[in-house]
Amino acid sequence: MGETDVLIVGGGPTGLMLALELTSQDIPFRIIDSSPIRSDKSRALVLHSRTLELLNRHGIAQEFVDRGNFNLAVRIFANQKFVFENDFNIIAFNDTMYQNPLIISQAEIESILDEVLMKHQVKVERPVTAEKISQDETGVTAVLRHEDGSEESLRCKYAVGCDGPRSIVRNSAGLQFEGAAYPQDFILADVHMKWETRECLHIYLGASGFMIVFPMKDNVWRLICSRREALGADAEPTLENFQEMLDKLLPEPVQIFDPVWISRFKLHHRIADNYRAGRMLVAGDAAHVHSPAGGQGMNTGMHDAVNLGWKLASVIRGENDDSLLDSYNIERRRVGQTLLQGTDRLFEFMATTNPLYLFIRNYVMPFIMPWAMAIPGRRALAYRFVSELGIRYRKSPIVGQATTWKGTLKGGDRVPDGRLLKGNIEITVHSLLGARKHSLLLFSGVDGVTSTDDLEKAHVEFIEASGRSIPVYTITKSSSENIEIMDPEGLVHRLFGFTASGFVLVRPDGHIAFIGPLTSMDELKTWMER
C-alpha cells in the first residue's frame, strides 16, 4: 500500500492551488484527476485582485497578467439604452497593487499552474479515479483506479476533495450539500464579433432576458444568456439563438460568427454543511457552488486552498494540534455563506421572471443606478466586495489583537499592501511576506518616539520567546544605520493605523494573526503560547 501525507482529489484551479501551497511547505502529497486530459473550454474567466495577491506570494502573478487582460470597466444597458458605466480606473484603492479584475480563462489559469508545478516535479496524475475513500482515527485509505483498470490502495493522513459538485470526498465523509438549482436555463457561447465598443464587461437587460458579454482574447467574446423563452428540453443552442438575443438587447447592430464553443447549462447554489469531517476536507466547488454573478466561484475555491494549505502543513509537521483544521471550516464556510447570499440576491434580480421584479429591473433601476452609483465611495464598496479584498476572519478562534489596540485593523483582516523603500529600491509590504511561514512586521510609528534600539530589542526578545523561525522586518519612517526598510511618507504606517510604534504578526495566507502597539509585545508572546 502506497503512502503520502495528503491526497488531493481534483486537478482544477482549487486542487492546483492547494498543490502549490503544499509544495511551498515541502509536504508530500499526490494530486489526481479522473479526466484523461484538460478541457480547453472554461466557464470561469476572472481572477480578482485578492487572488492575484495570493498568487504573488509565490512570485507568479505576473505570469497570469501577461496572458490575460485587465477589465477596466463594466457597462450596463437596459431596454437597448445605456444606463451606467463603472470605470474601475476611477476607483483607486491605496492598499493593493492590483486595481482591476484580470480576464483570463480557466484553461489558461490551469495551464500556468501546471507549468509552475512542473518546475517542482509535480504533475497531476490522470486519468486516476478515486473509487472509494474511508477514514479512521489515524488516516485515510483511498482505492484509486488507473487508466489500465488496475487498482491501487493509498494511505494518507488527510484527503481533500477539490473534485466539484459531485465530490466523492464530500459524499464519503457524509457531508450534506445544502441548496438547489436555479430554475432558469442558460446558454453560453464563445464567438467572434464585429463590434465597435470599449473592450470591457457589458451587461444587457430587457424584456426578452439578460446577457453578459465578456471580452476574451483574439476578438473572441463570451456570451452568457438567460432567455425568457427557454429552449426545448432536448434542443441544443445555436448561433442564431445568440444573434436573436443580441438584436433584441443591444442598442446597435452586432454580427457574431465563427463560434468557438456553444453550450447549455443549469446553475446551482449549494454549500456543504461543514468543510471538514475528521481527516476529510472539501474546497472549491466540492464545498460551495453559486451563480457566476461577480465571478466569485473559482476565486473563492483558490482562496479555500490557500487558507487550508498552511494549516495542513503546520499540523502534519507537528507544530499545531489537529484542531487547527477546525478553523478552516470556521473561516472559509462563513465566507462561502456570505458570497452565496450576495451572489444569490444579485443573480436572482438579474435573471428574474417575476413580473414585478422585471419591471423594477428594466424600468426603475435605469433611473436609480446612475444616481446611486454616482458617489465613488459606494462604487468602491461594491467593488471591494467583488474583488474579495474585504474578506476577513475576525470571528476566528486563531486570530486576535492586543487589549490596548484601538486601530481599525483587527486580527483576521487582510494585510494591506503599500510601497516601501529598501535602500533605493522600491518594494511592497506583501513582497516581505512569504507563503510558507508567519512573518512579524515591526513599525517605528510616525511620532518619532520609539528608537531603533527599542525596535531591535523587541525583535530580539520576540525571537528568543517564540522559539520559532519567523522572519522579522522592521519598518521605519526615517533611515537608520541598522534599519533597511523605510516608509518615508508614513503612508504604510497610516494603512496599518500605527501613529505610535506597533507590530503585526502575519499568517502565511496574508491575514493578520495578531496586531497591537509595541508596548503590548508581551501579549503577543502569551497569545502564541496558547
Ligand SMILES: Cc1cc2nc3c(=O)[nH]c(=O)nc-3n(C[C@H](O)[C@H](O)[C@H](O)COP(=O)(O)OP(=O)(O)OC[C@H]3O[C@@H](n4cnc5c(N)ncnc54)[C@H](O)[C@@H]3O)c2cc1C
The other form holds:
Amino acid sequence: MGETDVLIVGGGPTGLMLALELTSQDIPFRIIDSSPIRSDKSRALVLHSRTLELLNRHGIAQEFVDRGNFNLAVRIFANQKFVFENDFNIIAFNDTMYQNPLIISQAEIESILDEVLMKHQVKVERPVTAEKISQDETGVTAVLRHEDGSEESLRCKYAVGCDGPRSIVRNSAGLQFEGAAYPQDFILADVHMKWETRECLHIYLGASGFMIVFPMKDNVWRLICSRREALGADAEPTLENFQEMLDKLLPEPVQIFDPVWISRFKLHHRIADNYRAGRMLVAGDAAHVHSPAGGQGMNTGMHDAVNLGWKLASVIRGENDDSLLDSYNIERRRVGQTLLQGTDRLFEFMATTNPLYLFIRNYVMPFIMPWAMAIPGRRALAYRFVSELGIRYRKSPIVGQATTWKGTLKGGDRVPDGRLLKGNIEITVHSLLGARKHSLLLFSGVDGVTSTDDLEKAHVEFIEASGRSIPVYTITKSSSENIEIMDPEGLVHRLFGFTASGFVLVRPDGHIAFIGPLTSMDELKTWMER
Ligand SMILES: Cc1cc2nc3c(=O)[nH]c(=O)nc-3n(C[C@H](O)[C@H](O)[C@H](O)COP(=O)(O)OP(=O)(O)OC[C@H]3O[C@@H](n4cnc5c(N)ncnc54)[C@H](O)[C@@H]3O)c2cc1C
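Beyond the form predicted alone, can we have the form predicted together with the ligand?
Following is the full complex, with the preceding chain placed first.
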C-alpha cells in the first residue's frame, strides 16, 4: 500500500492552493482529480484583493496580474434606465497593495497555479478518482481508481476534500451539507457581442428578471440570468433565449453571436456542519456553496486552503497537537456562514419574485442607490466586504492580545500592509512575512521612541524564550546603525496602532497570532507556552 502525509482530493482552485501551501511547507502529499483534463470553461472571473495578497506570500501575484486586468467598474440599470456606476479603480484603501478586484478567468487561474506547481515538480494526477475513503485512529485509507481501471490503496495521515459540492470526502466523513437549492434555474452564456459600451460589469433589472453582463477576454462577454418559467425542465438554453432577455432589459439594442459556451445550472446554498471530522477535512465548494453574487466562492475556497495548509504542516511535523486543526473549522466555518448570509441577501434582492421586493428593486432602488453610493467611503465599505480584506478570526482560541493592549487591531485580524524603507529600497510589510513560518514584528513607536537597545533586548529574549526559529524584524521610525527597516513617516506604526513601542506575532496566513505593547512581551512568551 502506498503512503503519503496528505491526500488532496480535487485539483480545482482550492486543491491547487492547498498543494502550493503544502509544497512551501515541504510536506509530502498527493493531489488527484477524477477529470482527465482541466476544463477550459470558466466559472469564476475575479480574484479579489485578499486573494492576491495571499498568492503574493509565495511571490506569484504578479503572474496573475500580468494575465488579468484591474479595470473593473459596475453599471446598474433598472427598467432600461441607467441608475448608477461604481468605479472600483477609485477605491483607495490605505492598507493593501491590491486596491481593486482583478478580472481573470478561473481557467487562467488554475493554469497559472498548475505552472507554479510544475516548477516544484508537483502535478495533479488525472484522471484518478477517490472511490472510497475511511479513517481510523492512526490514518486514512483511500481507494483510488486509475485511468486503466486499476485500483490503488493509499494510506495517509490526513485527507482533504477539495472535491466540490458532491464531495466524497465529506460524505465518507459523515458530515452533513446543510442547506437547499435556490428555486430558480440559471442560464449562462459566453458570447461575442456587437456593443458600444464601457468594458465593465453591467447589471440589468426589470419586470422580466435580471441579467448580469460581464466582460471576459477578446470581446467575449458572460451573460447570466435566471428564468423561472420560460424553459421547460429538460430544455437546453439557446442563444435566442439570451437575445430575447437582452432585448427586454437593455435600453439599447445589442447583438450577440458566436457563443463559446451555453449552459444551465442550479445554484445551492449549503454549508458543511463541520469542516473537520477527525483526519478528514473539507475545503472550498466541498465545504460551502452559495450564489455567485459577489464573486467570492472560488476566492473563499483558496482562503480555506491557506488557513488549513500551515496548520496541517505544523501538526504533521509534531510542532502542535492535532487539536490545532479544530481551529480550521472554527475560523473558516464562521467565514463560510457569513458569506452564505451575505450572498443570500444579495441574491434574494437580485432574483426576487416577491412583488414587494420587485417594486423596491425596480422602482425604489434607482433613487436610493446613486445617493447611497455617492460617498466614496460607502463604496469602499461595500467592496471591503467583497474583497475579503476584512476577514478576521477574533473569536478563535488560537489568537490573542496582551491584557494591556488598547489598539484597534486584535489577535485574529488580517495584518495590514504598508510601505517601509530597507536602506534606500521601498519594501512592504507583507514582503517581510513568510508563508511557511510565523514572523515577529517589533515596532519602536512614534511618540517616545524606544531605544534600539530595548528593541534588541526584546528580540534576543524572544528568540531564547520561544525556542523556535521565528524570523524577527524590527521597524523603527528613525534610522539607526543596526536596524535597517524604517517607517520614516510613522504611517505603518499608525496602521498597527503603535504610537508607543509594540510587537505583533504574525501567522503564516498573514493573520495576527498575538499583539501587544513592547512592555508586555512577557505575556507573549506565556501565551506561546500554553
Ligand atoms: C456560474 C458560476 C459563476 C461563478 N463565479 C464566481 C466568481 O466570479 N468568483 C468566485 O470566487 N467564484 C465563482 N464561482 C464559484 C467557483 O467557481 C467555485 O467556488 C470554485 O470552482 C470552487 O473550487 P473548488 O476547487 O473548491 O471546487 P471545484 O472547482 O468544483 O473542483 C473540484 C474538483 O474535484 C474533482 N473531483 C470531484 N470528485 C472527485 C473524486 N471523487 N476524486 C477525484 N477528484 C474529484 C473535480 O473533477 C474537480 O476538478 C462561480 C460558480 C458558478 C457556478
